[in-house]
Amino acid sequence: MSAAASTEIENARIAVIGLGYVGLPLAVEFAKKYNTVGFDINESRVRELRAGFDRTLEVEDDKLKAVLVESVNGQENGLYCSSTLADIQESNFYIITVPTPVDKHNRPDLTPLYKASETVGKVLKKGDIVVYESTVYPGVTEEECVPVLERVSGLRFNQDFYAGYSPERINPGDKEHTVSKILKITSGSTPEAAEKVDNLYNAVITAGTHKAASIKVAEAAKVIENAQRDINIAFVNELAKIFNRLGIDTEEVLEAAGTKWNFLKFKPGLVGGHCIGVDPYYLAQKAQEAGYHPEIILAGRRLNDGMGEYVAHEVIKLMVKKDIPVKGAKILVLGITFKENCPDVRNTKVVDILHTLKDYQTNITIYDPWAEPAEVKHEYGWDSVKELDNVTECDAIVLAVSHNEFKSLNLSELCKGNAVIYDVKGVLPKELSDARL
């Protein structure tokens, strides 16, 4: 790295746009070495963070408080959280970490990216670098986001300002594989910009970086990471359906097959969240624009999207076999977050189980000690509880999420003698459940 580039990295003033599951942990890491502003349009979120509380539970309160500063122009390093545009106008690196969802037709929704780009465009200056971390299909950064930056700022791309792409690699709820411990892909719109972006991330990512050949290569690499996992999980989900009909335990089959050194150890389950269940649609959209219909990717998506309904029907069939009246039955669903030991309910596929069970006019209680009932109600219209008070005599229990709290529950105290227990996650002792996925 040249002396000038080294000085520029040392004097980096960073703005992280979007303080969710991705942006906040990244901002905290940068704040340990750089003057960092975390910007979010959600004022209540900003107030909580300023008080040292992260409701996503990705950053412990003591670690957040350790890097917080009270002024944007205060000490050389530290994190200042803000919803005021003027507080990021002195930054020279803008890192955009907003979500990239799909609409009800599973088409990519780039609205959050457009709005974040407009925000940055209002304060963009000559020499600045804008780095995107949001998962997108190849071409979005340079073909969709950069034109917004140019239009709003009046500056010229690769002459006045530059772009980079470094896809997020956050695993919500994982306290071992944190942001600094996961190798990071980086890229830039020019060789010089790529070097600066790579060096900036190398300063805080202890696991190191991989500098991709171009922004499009980095975008494509990210989107296939999750598409690959989606397809592999779809395969074992299909196996689970087959082996269920054959009366064979899927877990025992996978355990036996897993003794081969190169067998890929995936398990069946619900595929939700804001990555694996969404990102393949981004790649599929771009493929279709290029005139290619991606058969395997979309087939995997269809199969995984149907697993919640499949689980619900299996529960109903087991109830019928046990002569348990279905209409009006009391069913306890354990967990509604998209994964274990995490409060994130975005794109959870547990709701597919709920909707199908509701069609049979059952009475459902959702118990999840991690999920906020207000958020569940707002997102899906379902009531949930964080405490198991006075819940007894259940006709069926569905363990949908493997929170640690569920592993010690005495299920026999919660259900009738012949109640159905369905273990979606395969974490209960085999003799305690009637079936598992």
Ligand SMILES: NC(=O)c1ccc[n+]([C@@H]2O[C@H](COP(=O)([O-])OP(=O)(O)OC[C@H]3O[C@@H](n4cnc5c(N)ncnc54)[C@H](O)[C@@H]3O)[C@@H](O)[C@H]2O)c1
Given for the second form:
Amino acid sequence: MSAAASTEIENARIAVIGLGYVGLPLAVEFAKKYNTVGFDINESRVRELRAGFDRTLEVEDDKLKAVLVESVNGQENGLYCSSTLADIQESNFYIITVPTPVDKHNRPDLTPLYKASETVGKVLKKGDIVVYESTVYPGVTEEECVPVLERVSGLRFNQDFYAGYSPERINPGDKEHTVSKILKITSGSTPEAAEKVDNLYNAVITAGTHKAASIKVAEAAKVIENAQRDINIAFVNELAKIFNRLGIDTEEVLEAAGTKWNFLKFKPGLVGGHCIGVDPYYLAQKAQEAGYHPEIILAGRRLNDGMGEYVAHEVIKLMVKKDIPVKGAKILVLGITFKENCPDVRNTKVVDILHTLKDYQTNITIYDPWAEPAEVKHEYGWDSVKELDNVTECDAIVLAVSHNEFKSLNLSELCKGNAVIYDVKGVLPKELSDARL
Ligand SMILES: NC(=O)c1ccc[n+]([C@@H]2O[C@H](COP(=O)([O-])OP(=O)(O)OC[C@H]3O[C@@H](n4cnc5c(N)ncnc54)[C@H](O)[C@@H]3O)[C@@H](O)[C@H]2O)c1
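Could I have the structure of this protein in the form predicted together with this ligand, to go alongside the form predicted alone above?
Following is the full complex, with the preceding chain placed first.
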């Protein structure tokens, strides 16, 4: 590290824009060493964080409280959470971690990125560096966000201010692979900016960094990591459909094939959340703009997006086979979050199972000890419960998410003797379920 870069890092004042699953853990790490402001437009989120509570459960309350400070000025290090623009005006590194969703036609929606860039543009000063962490397609940082920064600030890119891109690889709910323990890709808009960005992250990421050749390379690397997972899961989902028709247990096939040294161990399942099920659409959009129509990437998406409906139809078929009347049947769905041991319900594909089961006029109870019923209602209009009281005599149980709590449930107490038990996640002993995906 050059002496100039080193001084710059020592004097870093960091603003993290967007305190969600990605932004908050990162801000907490930076706050251990640097003067850090966490900025979010959601005032109730900021109030909760100031009180030392993270509803995403990514940062434990005591760890959050340990870094919180009461005012933005004067502290050497520590985290101050705010919704006030003036509180980030003294920062010199702006790290943007806002959502990058798709719209209802699966097209990238860059609105939060444009808005966050406008916010930063208002306080941008000479010498500042703006690093984007949100998952995007190659080109978004320099072609979409930087022009907003230039327009709002009146400053010139790579003369007055600089940009970087450093994608996030965290896995919500995973307490082992936390932000500082995952090697991080960094990049910058000039060699000097790239070095500063790399040095900044190296100061807090104990797993180290990989300095990519350019911002576009770093953007592309992130989006293909998730597209690769999506395609691999789509392949095993397709196998599950084939083997189901052939009367062969997919898990047993995968277990046998997995004994080969280079067989990739993926499991069939629903692909929800805001990463694996969304990011491939970002790559597909950019490919289409460049005149190439992706085949494998979109085929994988189509296949994975259809799995919820497939599961529901399998459950109904099994009920019919067992002479269980479908209309009005009591069905218990275990889990509504997009993945296990995590409260996040956004873009959960369990709702596809629910919609199809509802089409058959079944009577559904959703039990999820992790999901907030108010959030489930707000996002999807479904009622869910966090406690399993008075649920008995079910005609079918669908284990949709493998929360730890479900592994010790006595399912026979909850259902009728001949009920259908469908294990989407393959976590129950084989003899306890009628079928698994
Ligand atoms: N969650 C993950 O597992 C994960 C992993 C890797 C990468 N990513 C990517 O990281 C990005 C953020 O994801 P997330 O899961 O943390 O999202 P999130 O929805 O949990 O958090 C985003 C936060 O940004 C805030 N916000 C929105 N617009 C804002 C604005 N204009 N100014 C300030 N704050 C604003 C929201 O209020 C929210 O608190 C996305 O691009 C996502 O694809 C997420």
